[in-house]
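Heads up, the chain below is alone and in the form predicted alone; it's given as structure tokens.
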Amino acid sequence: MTNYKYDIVIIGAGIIGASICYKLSKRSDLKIAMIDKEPKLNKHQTGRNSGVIHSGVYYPKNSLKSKNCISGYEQLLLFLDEHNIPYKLSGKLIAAANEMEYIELDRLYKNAVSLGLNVEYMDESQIKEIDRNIVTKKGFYVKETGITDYGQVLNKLVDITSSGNTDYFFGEKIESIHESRNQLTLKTKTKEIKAKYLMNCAGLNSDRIFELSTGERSSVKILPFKGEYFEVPRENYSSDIAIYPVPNPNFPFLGVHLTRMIDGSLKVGPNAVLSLHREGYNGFEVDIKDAAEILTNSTLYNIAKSYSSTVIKELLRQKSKKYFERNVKKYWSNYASSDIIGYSCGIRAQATENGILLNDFRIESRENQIHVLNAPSPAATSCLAIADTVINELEY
């Protein structure tokens, strides 16, 4: 077994871990190790999202999501420009389907204004100018919304840091973490990596890495939610502007939206259905360990009780293509299940605590350890700002 000694070890080579590594690697006096259980990049959330560059319109002012999204947005655009990664700022329409949604639409608009975003209300005739098949009568346009390929962003972050003071270890699943005399020892089947500081960016397994490294039971537990995307013919929609429904303010998912991807393809999704496998991307899969943790998580029952209609609707969206179709047609009439030409899915690592879903990012410090325990959307947009937030927690 080979021994390695580093100043900092980062667990998880997704876009958050790689962004932290990118920022830290500018310090030439630091020796960094990045370790990931997968043999290659983009196997999970970073490589399986909608590619949207978020504006921060949904998030309460001064929340971690709001602060990091707004700062991250600016940093991300600079990074994309510097490294010639394709992106497009086409904006998005948040569309209200009925009068019940107008109240939340107005609240979101006021929040956007307070954040300094460029937003404007649109009536039915203005909305029809975007695409004649949009059937909503009221909405507002958010200028600061775009699209990119976060897989390319991650590849570039790793490419930049690989030639510097960082060593990458892929295909190395951590089996144990021990601390002695202010030094952490991480063991895999083939390697023993020693470091002074640890940063946990393990996404779907962040709660397990927390427990492995601290010896404490984590109050934060991951519930995995599968989100499915359906590709339809690109000519079905005449605009590049994304269409989003008004979300449920108490449920941390943005609803099924229509997105023109950076390659020009057109996708509708995602739904949000509980998965019994944290990495079950291929149909209905069950992992015994994952399922046992999920089914004993009190949050699951609180969700079922508090959001029973939402849960039922999401299940119907997954199981019934016709029901999914009817929901999309509340906003855009040109969708038909028979038009689907492609399928993809991702799994959102949604953190829970004390029986509730965590709405904000969660970053916890434990002496020489920092744990990113909840970083769902808009984490990809916010990645470089999250890196700053995490590094500011580090005392080195």
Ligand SMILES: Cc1cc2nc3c(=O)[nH]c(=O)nc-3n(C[C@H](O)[C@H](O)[C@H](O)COP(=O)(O)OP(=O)(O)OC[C@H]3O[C@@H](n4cnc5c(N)ncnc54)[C@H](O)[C@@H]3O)c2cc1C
Contents of the next structure:
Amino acid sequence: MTNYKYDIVIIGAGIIGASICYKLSKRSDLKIAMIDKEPKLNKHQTGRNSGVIHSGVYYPKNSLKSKNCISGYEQLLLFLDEHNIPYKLSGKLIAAANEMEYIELDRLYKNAVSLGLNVEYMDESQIKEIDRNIVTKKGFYVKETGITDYGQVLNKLVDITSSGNTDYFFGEKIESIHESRNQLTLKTKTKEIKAKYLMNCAGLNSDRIFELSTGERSSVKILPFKGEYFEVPRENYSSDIAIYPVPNPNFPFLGVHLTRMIDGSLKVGPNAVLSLHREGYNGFEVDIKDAAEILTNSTLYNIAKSYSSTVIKELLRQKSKKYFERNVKKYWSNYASSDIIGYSCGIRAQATENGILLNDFRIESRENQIHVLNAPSPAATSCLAIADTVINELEY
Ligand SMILES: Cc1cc2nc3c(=O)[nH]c(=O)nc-3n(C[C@H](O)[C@H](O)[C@H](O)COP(=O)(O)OP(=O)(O)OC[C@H]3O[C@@H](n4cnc5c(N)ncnc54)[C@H](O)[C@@H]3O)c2cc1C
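Complement to the form predicted alone: the form predicted together with the named molecule:
Expanding to the full complex; the earlier chain stays at the top.
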């Protein structure tokens, strides 16, 4: 077994771990190790998302999501410019389909104004000017929304930091973590890595790494929600403006939206389907350990108690063309299942605690450990700001 010694070890080379590493790499006095169980980058959330640069419109002022998204947005645009990573600021329309949604739309609009975002209410005729197949009568436009490829952002972050004070260990799954005399020892099958500080950015496994390194039972548990996308012909929609429905305020998901991706392709999605495998990207897959944890998570039963059977059925229905059609046609009539030309999916690491879905980001510190326990959307947009938030917790 080979031995290594570091100041800081970061577990998880997704966009969060890599952003923290990027910021820390400016401190030349620190020696950093980045460990990822995968041999390649972008296998999980960072490589499997909508690519949207979010404005922060949905999140209550002063929440971690709001603060980190607004600061992260600015920082991300500077990073994309500096490193010539393609992006487009095309804006988005939040489209309300009925009276109930108008009420929520007004609430979101007020929130956006209080955050200082550039928003503009649109009536039916203005909405039709975006694309004649948009059928909602009311909505508002958010200027500060864009599209990029977060996989490329991650590649660049790793590229920059690889030539500095960071050693990368890919294909190394953490098997044990022990602490003795203020030093942490992390073991993989072939390596033993010692460090003073640990940062847990393990996404879908962040709750398990927390338990492994603290020896405590985590009150925060990951519930994996698959998000599926259907691709439709790019010429079916005449604009680059993303269209989002008004989200259900009880769920931390934004609803099935229509997005022009950075490569010009057109996608609808993602839905939110419970996955019985934290990394089950190939159809319906079950992992016994994952499934046992998911099915005993009280959040599921609380959702079942609080919502209609339709909501529950939708949480269990994969690749449902009917679900997509019903949801997309509420705001855009040019959608037909027969037009679908592609499928892709990602799995969200959505944290739960005490029977509820956590709405905000969750970062927890122990003496020499920092755990990023809930970093779903808009965490890709917010990555550089989340890195600041995490580093501020570090007493170094
Ligand atoms: C369907 C979907 C759509 C989304 N859309 C958007 C969007 O449009 N805009 C936006 O801002 N955000 C979006 N997000 C959210 C965004 O993608 C995530 O918040 C972000 O990528 C999280 O990054 P991460 O580094 O925490 O996780 P990940 O990218 O999942 O990285 C975690 C890493 O930890 C590693 N790891 C796990 N366990 C271990 C272990 N035991 N040992 C070593 N390594 C380990 C994994 O291999 C992985 O590389 C979306 C997410 C999904 C799933």
